[in-house]
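Only one chain is given next, in structure tokens, and it is the form predicted on its own.
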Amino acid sequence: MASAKDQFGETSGKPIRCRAAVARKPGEPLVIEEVIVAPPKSGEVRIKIICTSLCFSDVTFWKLKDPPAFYPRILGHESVGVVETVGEGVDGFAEGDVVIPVFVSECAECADCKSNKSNLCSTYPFKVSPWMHDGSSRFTDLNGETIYHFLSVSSFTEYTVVHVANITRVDRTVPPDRVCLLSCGVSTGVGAAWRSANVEAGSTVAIFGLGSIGLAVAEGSRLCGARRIIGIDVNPDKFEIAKSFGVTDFVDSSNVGDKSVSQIINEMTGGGADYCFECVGKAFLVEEAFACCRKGWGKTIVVGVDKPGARISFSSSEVLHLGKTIQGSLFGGLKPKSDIPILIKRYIDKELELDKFVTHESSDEEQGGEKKKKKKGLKKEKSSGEKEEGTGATEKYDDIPVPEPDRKKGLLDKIKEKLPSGKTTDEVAVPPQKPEIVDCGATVVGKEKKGLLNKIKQIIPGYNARSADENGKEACN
């Protein structure tokens, strides 16, 4: 296996020209184009992405027209990669380390990071910002225009820059297409049950929404020893899938007659569930969950991401007289550097069943027919700075290194066939490690989802792509 020095010697510490899937306008197809990724600044590392997945939050922000939406932007926040360059002042990380970028920071020095009561870092607080923590960007297009970051990660690119407070080193022997899931979705759901709610053995749990987050909550509740896990969803086909995650009962919320879902749950449980989780991102479902958690000790955990500005309503007397608790759960209440290694060990020990979240596999060749069929909806555009014949549009970037391809000629020829018109294999950074895409947390209808996935696949062509069963997904944090 090539050393980090051999792999990244030419590019380490220099600007890199590579490809990214850029969101240029809200709701429009991502544009595959070359971008410039600056070297990391103090306290940062540059990472080569080897696996990324599509989370529903990416889809939500891709559609937004107003702030916190910003364009052009590189979306993506669920991933795993290899450190290519280490910035000044960085301790504990080296080139070649396999890391998980996480949108929640952990500086390990502030009062919150030192406390076991919170995972919300005060030094680098969570916010949906278009910038790095210092208020600037590491991405520009070939015309020098700034490209915005997303959730401190931006993984829909071959290279990205992330602050060390937002990365966790992982064992390189763990499959990247599995450990990638711990960057957001699975950790959020499992953590919500394990850390935020602290689900007790023998308890009853109700989960609103059996998407990837809801299934992860079920998995976490199962690991905590919950006796009864009730899944609520509009799609009854999800029940069979949910059973393998520990769900014992199912309520079809589209077929409850004159009763509300909360009434059904209260009747089933004799007064309400001990723990209720809202995993869809709808204010009215938070209210329903609160209405069917047990009086006196019931906890309602809000996990799903609602649209900006959404509000929840409760009567003050209901809160006062019934003694219930409602709690938000960002990244499942997990401290990334402390808790992700625990989850990885539980996966290695075959306790946490990550494999269930990826239900089928298809090769790039098998995807070819589908790509052709969907081609009409996949707008292949030239970068706004792509060099035209007879012009010098990219001359000022001629001295910026492009990572050397290290694959066989046959594969390079195959990649060339997939490139937008005018590109050559010399302009493309071929991943030194086998890259993959995992689709584990998005429910997007038809072309919309396929278009996003295929656009992302274009920046890491020629390899396997994995995706989770569509019946097992609905909402993702």
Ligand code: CXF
The other form holds:
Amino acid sequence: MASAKDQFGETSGKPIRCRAAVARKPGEPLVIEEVIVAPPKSGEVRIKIICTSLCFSDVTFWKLKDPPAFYPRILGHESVGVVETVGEGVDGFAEGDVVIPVFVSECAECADCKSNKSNLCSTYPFKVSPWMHDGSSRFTDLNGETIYHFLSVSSFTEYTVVHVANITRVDRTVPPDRVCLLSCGVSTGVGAAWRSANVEAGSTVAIFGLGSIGLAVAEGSRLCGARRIIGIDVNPDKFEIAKSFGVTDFVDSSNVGDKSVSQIINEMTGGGADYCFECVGKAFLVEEAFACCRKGWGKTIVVGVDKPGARISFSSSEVLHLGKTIQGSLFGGLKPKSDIPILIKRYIDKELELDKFVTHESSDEEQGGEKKKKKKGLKKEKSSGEKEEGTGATEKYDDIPVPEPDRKKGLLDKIKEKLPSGKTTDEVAVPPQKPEIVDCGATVVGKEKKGLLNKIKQIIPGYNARSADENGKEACN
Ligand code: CXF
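Output the structure of the form predicted together with this ligand; the preceding block shows the form predicted on its own.
Below: every chain and molecule of the assembly, starting with the one above.
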């Protein structure tokens, strides 16, 4: 069994050259190319990514033309990895630790981190920034050009650098291809019901949008003991799958005649749902959700990500007279370092059903399309509680083309063609002040059912897959 030292001794502390999927232009195919990942600075760790998944916020930012979008950028923020190098001044993390990066930080020391009313750290505040917290980047391309970060994570790469305030250590025996989902989507949805709304047993819940976040809200509401969970989506096919997440009633918002969805929910519930969740990312749906949460105690939770600058409007008398609450929920209101372990325990105890959120799995080779084995399912469809402007259709994003890894097609030859004449790749790739760059082209983002265990064993020193029950004991102690 390789120790962390054996495994990472060669690369630790040196710049690494590895593959990444780089968003170079808005809406254009990600380019699989070699990048240089600098060693971590003070308070940071460099992570080898084991698994990463696609969240709709990646797609939203991939399409954006203007700031907060920046190019070239490494997107991806839902992942799990293993610490390869620990930066200066880092306590409590060691090479070989399995960690979940999260876009929300937790310094554990500021007033917000100490309060049980907030998960919004003030020391490292959440920003949709193109930089690390210190305002610089750890990524460059082979021409020495800066590549921007995304949401403090940037996981569409073999290696990334993340601040310790943005990582949570997890037991090395937990299955990485499941707990990866706790890095954003499932935690966000389950947390929105559990921590932000604090759904009570017996309540009625309305969920606008049955994409993976909406279904995770249903899962969280089910775990909290909600009695009635109403799902709203433009795609009626979602209802069947949603039932297994606890959704009891369905409203097809593409087929409501001259009524509004809020009218229908108000009628169905005799005055409004106790908790309404907007999981699509449309300001007008927040207004609809607010309009059908119960007067006096109804809570509307905003989970969806709308375009920058989108505004919500309510009449002030409606707010005053009806006594309802509206609340934003970033990462489901969860404090990553304390709440992710709780969710893992609930998964191990077979309460939180993570498996049903997995609909697509692919290995690094498959990212290119050659051996593509796509399965239809939740993760590839954007869900919408209302029609997309103009189209009336549930938008698919099967259209994000990820090309065959260039490595297979002779990436270095291609790069040479693009180099200023007379230069070699090494002259361009190696920053003069950092002469040693370790080439780490190996396993890349993604996962593969067959042989996954072997790959994980290579990546996580000492990984020991046991039965879920055994894992559970270990993970929860
Ligand atoms: C979002 C929340 C708002 C900013 C981008 C990330 N969450 C999950 O994708």
